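There is one chain below, alone, in structure tokens, taken in the form predicted on its own.
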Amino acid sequence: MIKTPGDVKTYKKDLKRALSNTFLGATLDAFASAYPASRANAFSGIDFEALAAEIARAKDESIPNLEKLLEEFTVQAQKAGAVVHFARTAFEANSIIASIAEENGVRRIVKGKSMTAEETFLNDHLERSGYEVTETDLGEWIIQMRGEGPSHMVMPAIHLSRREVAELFTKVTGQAQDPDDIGAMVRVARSELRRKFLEADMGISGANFAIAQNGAIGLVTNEGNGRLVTTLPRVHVALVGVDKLVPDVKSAMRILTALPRNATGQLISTYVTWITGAVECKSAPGSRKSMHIVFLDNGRLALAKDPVFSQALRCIRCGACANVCPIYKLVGGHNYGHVYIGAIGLVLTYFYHGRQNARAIVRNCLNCRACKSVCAAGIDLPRLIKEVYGAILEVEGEKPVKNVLLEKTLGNRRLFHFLLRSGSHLQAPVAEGRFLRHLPLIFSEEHQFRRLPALAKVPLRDKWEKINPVTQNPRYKVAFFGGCLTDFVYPEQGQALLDACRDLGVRFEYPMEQTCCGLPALMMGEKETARRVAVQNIKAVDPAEFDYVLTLCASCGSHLKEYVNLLSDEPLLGVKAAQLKDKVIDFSSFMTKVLKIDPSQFLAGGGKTAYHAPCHLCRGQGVREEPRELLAIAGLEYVQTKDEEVCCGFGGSFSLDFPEISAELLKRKLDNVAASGTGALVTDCPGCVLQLKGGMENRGGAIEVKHIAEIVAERRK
């Protein structure tokens, strides 16, 4: 049975072991690099956003009616000769299946790939009951023999090398296997498994769909084992989560359009199998197969009633959230989930396998939003992960010290800013120019992968009146939301904004009551603190008074737009939050779409420049082309680098909690930039500047790192 560390200290040891596994890193990196292109090709000609929205809408209509759909399915399935069971818990589901085996005199069982069976640990239960159980999906068979769980929902053995598989097959067959002869090893597997199919008394499968309209189940597989499992044995049992119920064939086909494309970049899976009722089977008594369908609740029906977490039941189990996750790419599924892996696994583990197994892994999220951007069911996975973390903290009632400190300081703007001002004076003994000479003693050696910036001697807010020019008859009145880093660490970025917009008819105001956007609080599970901060900022920056609310921080901009979720139950503030969402804009979009600047306003002949796309800009706000367009307008030669939209590893407090992950992501990012041969790297977020500039400084500072506003301001005529 799978065990996941419940404490971060032990969990981090597992992460370090995974990071040292060079084969795992290379394999996952190769897959992650190839996946976006194959996925894009598969969805060519299809509006993915519209398809995902339609799947989400249909799922949301079905989720509140799962019990009704189950009743309809049961009636139709029983008409077709199937027996339908309902299991409230995982243990009950396993017991039902064991009793079916006993009643039918079963000795040998073959199984098709089923994440629901993994969820209930069905194999363990059946083997303890004396049955021989064989997984028949090639990947599942391999990990079964190794005593492991799947490392991916679609590709369960992706973490293993062909050499490891060859060693395993040598042990199984007693004959040496050549790791370079993949075809020979496939033939070994086919030979071993074919005998199991022919000897089996019972076949167990999962189901991707259970159609209430006709009582049919649908299976999507890439190997013929699924059909052999469901046809050859005289008894077939399908274990199905109640969330797989759909009203009709049209609903199933809609999901089928997205599932293989999103999972592996295929237009369609090799096998799509539809089964309705008990079919003919000559080896069975009466020449009819004994067909049983076991529906599993295990908390799903309660989850369906939750206004926030019910959307987790939309999941179609494509595994795309793992495919694009930068953390999964580094450490694999055995360290990025429990049974269910990837972003959806961080959510479902808490509900299906308890907070002990979720406690540590749920913190290992960058909030980079890559998972949300590819989810075929439109699940807001980053939000649900933070909600789970907050729920665990609330239930356990014991918060980390940093959470307690953050709660006391961030919710009080005056205290928070007083501490930042004090820090700018107290840092003098360890400051060296714009960086700290060495890290404070509270940081371990693991944090030495980058240099940290010193706090500015004078924050932006204290110099604003002096540097902000008076604009007569402005075209636009804009509130500038500085955020913590621009205000107290990089005030020169605020100066750059004013310089870049010089004489362009913009009057900027800096509302002095503004404070941190609140994202750090939400990332640490402190939702109530995040709400209080949101209220402070809504009061400080009344969106009705401005044409735009501009921020140089991608994370702030994205989070300001999320105030609608935090304040949705506040009638008046909720309206203001919606107004704010509509008026928040990033620097690149403001320059290109609002001010419509042109090359004549800039110097010509700029050098080569690489670009890092902040997660909360390209995915959080959907801004992708504007920064690159702005660089071209400013006379710079944009040079594309590998994985531009992959997270730099900062993630706010994430880099403090998981420095080993942060450091590896930063290394790969800077390696890619260095390989491009550029002399400059720009980005749209001060948090990314902190990470990238600190990492580059640690390397010797060969490439200059700047906020895009700085380089644009430098090139204004």
Given for the second form:
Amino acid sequence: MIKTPGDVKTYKKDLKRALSNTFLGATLDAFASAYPASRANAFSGIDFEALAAEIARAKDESIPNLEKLLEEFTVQAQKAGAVVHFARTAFEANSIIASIAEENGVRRIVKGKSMTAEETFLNDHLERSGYEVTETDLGEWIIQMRGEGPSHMVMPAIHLSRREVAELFTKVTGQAQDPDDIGAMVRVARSELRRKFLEADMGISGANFAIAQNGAIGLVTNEGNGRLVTTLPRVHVALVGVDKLVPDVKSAMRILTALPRNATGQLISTYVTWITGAVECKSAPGSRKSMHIVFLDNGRLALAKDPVFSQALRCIRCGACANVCPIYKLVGGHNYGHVYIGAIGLVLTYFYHGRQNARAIVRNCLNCRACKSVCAAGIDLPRLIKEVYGAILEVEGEKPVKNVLLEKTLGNRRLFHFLLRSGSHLQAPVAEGRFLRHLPLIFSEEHQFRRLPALAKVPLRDKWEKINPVTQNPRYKVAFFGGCLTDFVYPEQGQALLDACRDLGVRFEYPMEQTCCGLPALMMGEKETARRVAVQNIKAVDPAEFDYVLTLCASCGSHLKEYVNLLSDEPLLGVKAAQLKDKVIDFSSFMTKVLKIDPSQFLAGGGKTAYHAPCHLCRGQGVREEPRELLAIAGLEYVQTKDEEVCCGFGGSFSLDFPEISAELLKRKLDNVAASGTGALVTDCPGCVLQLKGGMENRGGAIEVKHIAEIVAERRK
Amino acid sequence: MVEQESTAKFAERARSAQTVVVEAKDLAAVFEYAADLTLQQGGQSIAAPGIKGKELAHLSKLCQAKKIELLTGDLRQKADMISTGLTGADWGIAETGTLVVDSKSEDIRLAGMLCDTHVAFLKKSRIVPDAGTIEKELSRMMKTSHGYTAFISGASRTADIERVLTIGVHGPRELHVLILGEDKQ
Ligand code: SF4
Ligand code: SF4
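Please supply the corresponding structure for the form predicted in complex with the partner chain (the preceding block corresponds to the form predicted on its own).
Entire complex below, previous chain first.
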């Protein structure tokens, strides 16, 4: 029923359609704006990071033992009169449920909301087998009647307007419905569905928990339909992914603390129902419910053994990773997942619904890490998304041209840097000041949303010896990691670093064998190339020789810190990677925390300045206060703008692959900055500078865009 | 002290989920409250499957006097007739304003699900700071064969149409919690 395009071209058409859907845009924007505050409110007094870490730890303990937990659960549940089934595949699960229906002479079925049943397309199967199936969660009922899949794991009909619902209900009831009277429409659902509950022979639910210790399942709902589904019909079937097994009540309660708070900003959902075995049911023979629990494997037990992907099984399906995703916010769940939605959907689709459904959507990620920062189970979602992308490229064996080029050039520093230098000469005819006049032919109309910078005439590395002052008796010996953009596009940022630190007792070195940090390779799913350049950089910059390794690029910095993941299985390099992680530092932290600069070293009375927080600095490295503090010390008036920590849309090669999305994110970012009435916008990543400056130039350049090092250098006395 | 604090917090949190929280002197006061509320809302019946013995006799007399039909069992047959569901609660969890209701009995479940208004009474001494405090008791409740343990935090709600919060989609439209002080003698 649901279709997710397997080719990027069709997928992009869908994205375009979604981007022009103004209702969707406004609704998702309203939700995304309201969500952070209500979430923060719900978690007040709770240390979220510690809770997520605790959930992750407990899940990691259970995941290798799922089979054991299943055994324990089965013994307990059967003691309480439930029948426990195990389905290896989705088809098997559907067949088991259909035969339970048949054995019990069932005709009508009511269903509570279950993502696992969506995963197996259970409704289709049962309907084909001749059963009447009615979804009873309001949102699910609406999309069932429209023949759609959910567009959010917790709010399945968030993509629909009241008007669309009113039209649908008018058709269903044969009576005109007023779209502005939502209360009345909810009453229609109540009475229509109440009838269905009373007539049904079988209720199907999912479960948020299956507790091994006592054989109970737990259901979390707001509407109360889950209670009716499990109470009124004489047969109850719960379809549960094996990953929902938890050892004990304590583990379940821990997850329950996070789930509703993270999902909808509620302290708790209205109804949490714990069911053990065959409960009393007066319409069933012997007044005992016929109770079945069907556990679904569908690849989960194998996933549990995967060293990289097993953490995907920690997911508690709160949907928060979609709530905060800047791309989800633009295009909605139908274009951002298959059955499972949001960041976790990009990962799970490959495992549960196959490569065809995953191959286009999995590319659509900025690596902005908003999802990772709110994940209730501490899953490294951006990393897993890239791993899936890499795995698909690997399996398909046919790589995009740019990947082949990247692999060939990036792996060889001399060649790579030779090409960059040649590029600077070749572009001469199309360069106009610091920008390119025309975009090279490989770009299309859609890439016109920002102006691309020209490559610098002389890269930083070629003038480094000349501009780097000799510091006598330095207090700090610091390696400067340039990164491609600072080195070849914005060498003036490197100059600014030296100016900002003038006479402060720092001796900088620029190890010449350093090369691209490798993040672009990882972004394109090229893990092997990423590894190769990581090794090259660790050889070039031995962290043991320096007090710090400073970079002006937030993306390089956060990626250098992640070399530990890439090189964890290399005994010696792994140690160096860990040392590197401890020494990498960003400009603002270095100035405020290490050099401890003070206002007396700066001119006073600077103008109003807005700040864009790079994803890879605020979330990637947890640096939030330092840049704002630095601006204040440097005599500038920092002005807060809306959505400061939302991605600018650059995402490296992402902005070339999905220019429409990149453009829209950039537009919103610049609109917010323009609304603040500042004269300057600073950020601490040359990638963000490229995006913001290019976009601002296209709008007439009213606001100056700079790297924070530049503005700070200008203010030095 | 802890009890006072927990009660205050319970009330605050429950109210934030639109629950009406009232203190009641004794069970008789609870019955009065439920009967008056039923009439006020134009209801005709009270389902009170968990009330037994002397107390049931008292409630029955009260309902008769006020011309309210009292339903005490077989609620499945009376699914469309329940105005007010009256049940006890076993625990109150202050942190989230949650009632814990042992709902093994089908009629207890139906009284709280099929009614328009749910009135639940809860002893003050049974209000605990958080779910962790009664973890053992919860485990025990779940462990009994054929267990059905309900956490209830407010009235039934949905936000599935344009995220507009709407109360009373499948279950009760109102939840009233009556907190009973302990009999000091
Ligand atoms: S990294 Fe950013 S763009 Fe990618 S899925 Fe997560 S939130 Fe969305
Ligand atoms: S991946 Fe994390 S944030 Fe996303 S639904 Fe699962 S638990 Fe929630």
